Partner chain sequence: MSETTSLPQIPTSLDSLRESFAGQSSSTRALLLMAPLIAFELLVFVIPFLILLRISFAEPSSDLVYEPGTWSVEAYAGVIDNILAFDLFWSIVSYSFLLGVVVTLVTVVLALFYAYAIWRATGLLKTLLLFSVVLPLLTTLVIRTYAFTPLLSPSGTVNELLLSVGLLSEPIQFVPSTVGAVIGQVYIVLPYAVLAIYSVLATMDWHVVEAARDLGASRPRSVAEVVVPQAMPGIIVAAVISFAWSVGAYAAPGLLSENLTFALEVERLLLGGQRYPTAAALSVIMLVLMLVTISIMFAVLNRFGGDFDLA
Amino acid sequence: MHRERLENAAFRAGYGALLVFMLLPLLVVVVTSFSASGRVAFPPDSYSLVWYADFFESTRWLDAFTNSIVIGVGTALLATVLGVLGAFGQELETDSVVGSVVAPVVLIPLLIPPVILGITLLLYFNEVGLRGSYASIILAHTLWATPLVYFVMRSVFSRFDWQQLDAAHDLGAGPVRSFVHVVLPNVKHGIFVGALLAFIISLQEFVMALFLSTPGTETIPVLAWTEIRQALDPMVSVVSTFLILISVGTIVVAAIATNLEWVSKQLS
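So, to be clear: I want the structure of only this chain, in the form predicted on its own. Can you give it?
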């Protein structure tokens, strides 16, 4: 009993230290965003919402925010389609040579240093005339987001009852109809979670956006980097706070969706 109490205390201490280590920097950023002065200090000398007001009055920041949302939504849509189809095909071809090759290939974008990938994509999009467009950044972010969606969906498909697909085929349904009416409804929560993860990845990605963006497609991280190089003021903390809130909100929505799926299965 005494040993068990020591183990529980050690676990709780380690768990608490981990939470503090992860959350304390975020708390500092949020607090400094309410500074009334023109410099970043913790704790601030005085508190105000003046930097939040400046953010909503700044056309450049709002344009960058809009660009990030547009690129994030485009990335989520494209990465989700590719990730779902890739994971589905992998499950169907598990025992084949092609199936054994797909998983390592999907990992390649995650193994290449972002700087190298950014330079490579810059040269490529310059050649094909896409640099400076939303499409170039969406395609670049999709390279990073698709593997995450793919592995989320591999986990979801591993729990899928494939006998339902066989039954649909036996009843005369074609491959497309079976996929749309049998597979998708059963994995829709996993698709939703994968799309949210892809959106977050795109929203916070910096290196490739730095290489590929132009003033018309500047994203929030790129603009924040540009501003920091000139002066470090609480506006950067305001922008960081918005990104934190969006990321945390997305995770909460994904967790709720996952739990709702679990609850519905328990009740069915």
The other form holds:
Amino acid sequence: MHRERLENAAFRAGYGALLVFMLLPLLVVVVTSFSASGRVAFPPDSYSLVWYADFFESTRWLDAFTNSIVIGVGTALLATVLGVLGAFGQELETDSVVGSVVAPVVLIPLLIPPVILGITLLLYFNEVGLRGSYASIILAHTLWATPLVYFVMRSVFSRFDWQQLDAAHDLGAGPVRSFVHVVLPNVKHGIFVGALLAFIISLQEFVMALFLSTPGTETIPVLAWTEIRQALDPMVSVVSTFLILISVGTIVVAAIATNLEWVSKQLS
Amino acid sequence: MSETTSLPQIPTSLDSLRESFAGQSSSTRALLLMAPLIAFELLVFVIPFLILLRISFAEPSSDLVYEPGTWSVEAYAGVIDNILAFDLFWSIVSYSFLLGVVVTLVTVVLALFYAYAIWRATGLLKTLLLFSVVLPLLTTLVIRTYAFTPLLSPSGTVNELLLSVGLLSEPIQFVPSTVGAVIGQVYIVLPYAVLAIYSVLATMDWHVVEAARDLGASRPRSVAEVVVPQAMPGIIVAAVISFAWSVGAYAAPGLLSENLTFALEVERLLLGGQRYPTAAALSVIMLVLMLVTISIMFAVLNRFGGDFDLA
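Taking the form predicted on its own as the starting point, write out the structure of the form predicted in complex with its partner chain.
After this comes the whole thing, all chains and molecules, with the earlier chain placed first.
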């Protein structure tokens, strides 16, 4: 089968090229962070850790880093509470009119260009006087993170064995008690993964944050953007490398904490 | 609750749960659970949009950014006149749509191929392919875009490589240019598109494709007539996501191209010119145009999938 072999070769070349396309930019970021010169070139002429040293001496970057973490944790907490309760309520009452409205409304913000969300929220937070606070960015990021938690939880709850709740009820547990002692332990992995997704979304989001941030609430991506537009130096690569490490680290922690099999089942 | 123990009742245990969990007021309890989410969506999504709509109908003001309490269609008239006169807004809107369409086409084709490759791969290769899709998702889009500058600039890696092997005699200006913006934007949306299509393929039965092959279909034909129609729900999600995010793209065109997209113009109007009503009106018009396009896309793709199902 000559033709078959040719097709196979073309197929391999195709996904090989795609692999390079997907991974090369990330490799560029990490490698250029070790550049010794002030020019971002790939591969760099010589290597050093000077830009890392600079990062740890820059209060501006460290402040942005703190802002990103605070906003990320805030978003994760808020989105998880909203998403878990909402998905559980939805699962109890699948046919109600409100239920059928909630799912699309939760989803729609994901399909609206972040620029439009950014200007909408900028005008709104100006009106209500929240502009310039952590809360304004946390609320904006929660708009994006909640759908993810919500849909992770919908799929987790759909696999939950509801008869356990019957049993708890028969044994005399009230609704709150059975939720805390029967439902939560069963879905805690899902909640954990949802919360981490929300954290990562917030850590990376930049268009809404760009509109809403003020000098005191600049996140890492916002600061990176303003730096890139002024001049290209390897500092941005250093920051990017840290962001990649944090995100990957978060996923690894999630994988270890929940157990690998479960995570791979979620991904596939 | 004794009837739940008999076998035929097991599939309806959700119903019995509704009774057991909440007695007779199950819908009240469900609503109570959803209340925080509903309140949040109202306060942070629905009401802000009504305010945007309201400001788009306010009169512009020279000292304030808009005149509160006034009603006027001036901002809309200005934007629409400008578009109809093929002026600045026309070029901005048409360029944004062009970027959206081109990126969507490229992304859907690549994503279908990528998802198919992941689906067919096994073991380590499958893990590697999935990893290569998930890893960029873990990186902020600022950085995903920025990485293309040293790669694609006239003195960048790609040009140097092509020059040194003799494929080029002089460097190509990938960035800043539309080509650069398309490459950067495809890179941003491709992972989401791949995962959307892969999640559908993963539930599909490979034996159906094998059967088509056994009946004499070539590989391309089996993909076009068996895989694509079945993957249509995923393809629709991939296309809608790619389109919506690329029409409204900010980072890739801002960094890798010199043409103004609507997202960059809205920022300029808002933060630079302080022309709130115009920025709001342009956003509303753009959103309506996008929603119309997405609905048409939805209808066409749906029919496309449906026709193949009948065949």
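Positions refer to the first chain, counted from 1. Rigid core: the largest C-alpha set superposing within 1.5 Å between the two forms. Predicted model, so just to flag it, every value in this text is computed and none were measured.
For residue 17, is the C-alpha shift between these two forms 2 Å or more after core superposition? Residue 17 C-alpha, core-superposed: shift of 2 Å or more.
Residue 129 C-alpha shift between these two forms of 2 Å or more, rigid core reference: No, its C-alpha moves less than 2 Å.
Compare the position of the CA of residue 107 between these two forms after a rigid core fit and state whether the shift reaches 2 Å. Where the cores coincide, residue 107 shows only a C-alpha shift between these two forms that is less than 2 Å.
Angstrom displacement of the CA atom of residue 171 between these two forms, core fixed: Core-aligned C-alpha shift comes out at 2.5 Å.
Can you read me the CA shift for residue 8 between these two forms, rigid core superposed, in Å? A shift of 8.4 Å.
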